[in-house]
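The chain that follows stands alone, in the form predicted on its own, written as structure tokens.
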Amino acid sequence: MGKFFKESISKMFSLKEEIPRSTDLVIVGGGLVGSAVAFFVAHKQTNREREIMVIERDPMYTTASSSLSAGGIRHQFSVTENVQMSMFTTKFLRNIKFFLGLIDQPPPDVQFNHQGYLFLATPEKAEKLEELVKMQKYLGAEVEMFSAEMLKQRFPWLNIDGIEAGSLGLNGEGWFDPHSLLAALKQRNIGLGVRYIDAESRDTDGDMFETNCHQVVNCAGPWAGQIGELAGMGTETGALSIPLPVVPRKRFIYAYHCHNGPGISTPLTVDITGTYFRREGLGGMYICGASPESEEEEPSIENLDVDYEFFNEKIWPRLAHRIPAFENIKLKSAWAGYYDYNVWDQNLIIGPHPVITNFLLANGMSGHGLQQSICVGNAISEMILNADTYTVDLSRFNFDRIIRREKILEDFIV
């Protein structure tokens, strides 16, 4: 890593404001993951012995993945660490006043709606779903199985055609306002001495500035692969011949109105087709979305334009089938955002690179970054501060698995 810092760090940052000549820790990307890393390092250290610099090219977060997400948080995953990470975030949100509260100011309000997630299952997948619920409950998640008939009783608006069962999160799941959480983290970080720099990681063009530092954390979200390449990943031989397998993928969220739709207690519901919807505030507003069914259907990432035909041809018919009241809806607005998509196995890559040992990765959460960001930030801080034990053991998610060609596959992909 010394070679990278001495020969290439001057190529990394395009100057938009004066950048310090030296610092201890550089975090590339000031979204939720990067800000969480900065917070936990700054919060845990004593006497501010480490100077922390966060590089963020979009300081208003107008195109940040977290700000453009649906805001969901769930404990229903098939990989144990994914369950634990989201549970860690839930605990943080419940104690947000302690972590992010400021003297003489009201505590941050991230508008946490605790309505839960409802996953529906066909007869072929119901048994597997029940096994996973047992695992989730063993880890402490409050999730219960419901038969189709029980679901119909609890949610009369639901068409149970083709449904054998469903799993419902009863506590700690739901959705919140990610932008409010990000704003609260950034404000608290600045109070802890973290410096946010309006700059961009770049290989050529623009004014360049050299910064000497001890460690770099890649929290660049969808663009993490580019930062990995700047560090030398995928450009040399041996372990450095393997690039960071993270690319941007575009997803759409549609907002619509239905005057007689499901009520205020409605969970974020995931259909057997993968289409999801949830309530958005009051007044009969909802949002929905779905992932493409194949690589061929992946939308272009050249811009954040919305594909309305995807809603009309794919999403709306599925919604209307599962919730008959949604046959009569009015589309109000829509937007697009980017996932940091791990093309290898759609799961987190975390920890130091095996060759560039002071270049740390926190990438590839593939749409789960919002709910995993707080735990990932804490985990990276434990690595940086050389903790004796780790709150959640994420060692399976290190980059070595990419080198070994091993995959960790998650069944609950939305």
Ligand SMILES: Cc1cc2nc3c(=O)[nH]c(=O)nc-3n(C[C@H](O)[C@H](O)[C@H](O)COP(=O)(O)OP(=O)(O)OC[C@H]3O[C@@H](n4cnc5c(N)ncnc54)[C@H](O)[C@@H]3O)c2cc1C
Given for the second form:
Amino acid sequence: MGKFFKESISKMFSLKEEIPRSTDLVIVGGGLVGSAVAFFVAHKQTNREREIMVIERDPMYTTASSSLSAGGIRHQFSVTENVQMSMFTTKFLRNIKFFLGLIDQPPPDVQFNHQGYLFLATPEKAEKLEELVKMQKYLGAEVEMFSAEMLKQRFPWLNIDGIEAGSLGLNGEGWFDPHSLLAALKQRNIGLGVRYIDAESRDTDGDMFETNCHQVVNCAGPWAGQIGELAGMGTETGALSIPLPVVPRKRFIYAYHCHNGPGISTPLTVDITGTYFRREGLGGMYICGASPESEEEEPSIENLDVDYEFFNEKIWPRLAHRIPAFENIKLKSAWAGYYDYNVWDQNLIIGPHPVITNFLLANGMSGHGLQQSICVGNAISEMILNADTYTVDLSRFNFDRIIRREKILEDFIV
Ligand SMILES: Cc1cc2nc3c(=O)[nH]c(=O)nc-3n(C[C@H](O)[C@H](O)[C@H](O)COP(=O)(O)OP(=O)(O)OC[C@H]3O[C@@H](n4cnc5c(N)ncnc54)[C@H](O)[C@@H]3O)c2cc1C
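Same protein, the form predicted together with the ligand this time rather than the form predicted on its own?
Every chain and every other molecule in the complex is listed next, the one we just looked at coming first.
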């Protein structure tokens, strides 16, 4: 047994409620990842033998990335585990009634749109894309390669200038409403005895409550690095000198109307520039976004203000080039959220910290955490409940790779 986490991590600040003095499992952060962890532990244990407490400082989820995301789910990744994690989530969403349904209530409706993802490729990148599609199909994903001409036939709204080919998800990919999923998970969790506490985990003196517990799971999304520091990461020597490399990075989503835009069967389309768009509802609305092209262009994270110039100068011209109907659009609204950005390799970090062994990490999924949250929740539950086998082997994604200075790089970053 390694070092126990610093007492500061179990200190919490709350104006509203008394916090239990002891519990078994504390989950810091009640977004999709934290709620999925709580669900799988609570759902699998037979006699409610573990008390589970979720600490959430923003119960309306006004700044949580789970509720500010684009809702996308795809099986098209270059890292095999990333494919498997999203496939796990698709299966869960398809069986949501079994997992999250409540007696005498209609099944949760997370509005899963199965229109798929379309990744476009230049002549230089087409061969690599084809190789990856083979790997995804081998893992069971229903993805197909299309030549530019075939794409034009299928999607007449697409300008295939500079495009050699594209890969299209035919089943199980698309987008869903993350807020509805979070609400359904939370409701089910409360029914299973999970306590959501309106409080903040932080390290200051004053009117603090302290809770003793056996294990803590860091599910603080973009703020996971701060919780890592509370636990001692990056503050001492040896393995504890290495901080958790997860920081908030601001990303924008713009919603616009186009009266003659692509129709109902339009996939979430990712252009060769990295700019993406998808349909939003049925009334000619779409949403779009893109990541900045370099570190220098990263927007300030001070607040969640929207950069409209980014839309005008970068996003709109690229969209209008690829989909000429988008020359004529009306921007209706926009918002910003934080990616839970892993500055080391932009991939999941999961499992017990190698020194603070009762402090578990479920962090750093960067732009793909929504679709991985359900699988990550299940994987953490398997660790906590000492499962004999793991549904998806995520051992490569533990913190040791950061200590060893190894990276897992994903080609399909959006
Ligand atoms: C604009 C945008 C678009 C995205 N699009 C997609 C997409 O299409 N597909 C996809 O898969 N992913 C997408 N993502 C990424 C995805 O949203 C995140 O990876 C995922 O939601 C992370 O979930 P989480 O539960 O870890 O974090 P969050 O949802 O942020 O939850 C963390 C919670 O922890 C709480 N918290 C933090 N610190 C403390 C503390 N000290 N004490 C108490 N509570 C605390 C916060 O209040 C928050 O509610 C997108 C993200 C953004 C910003």
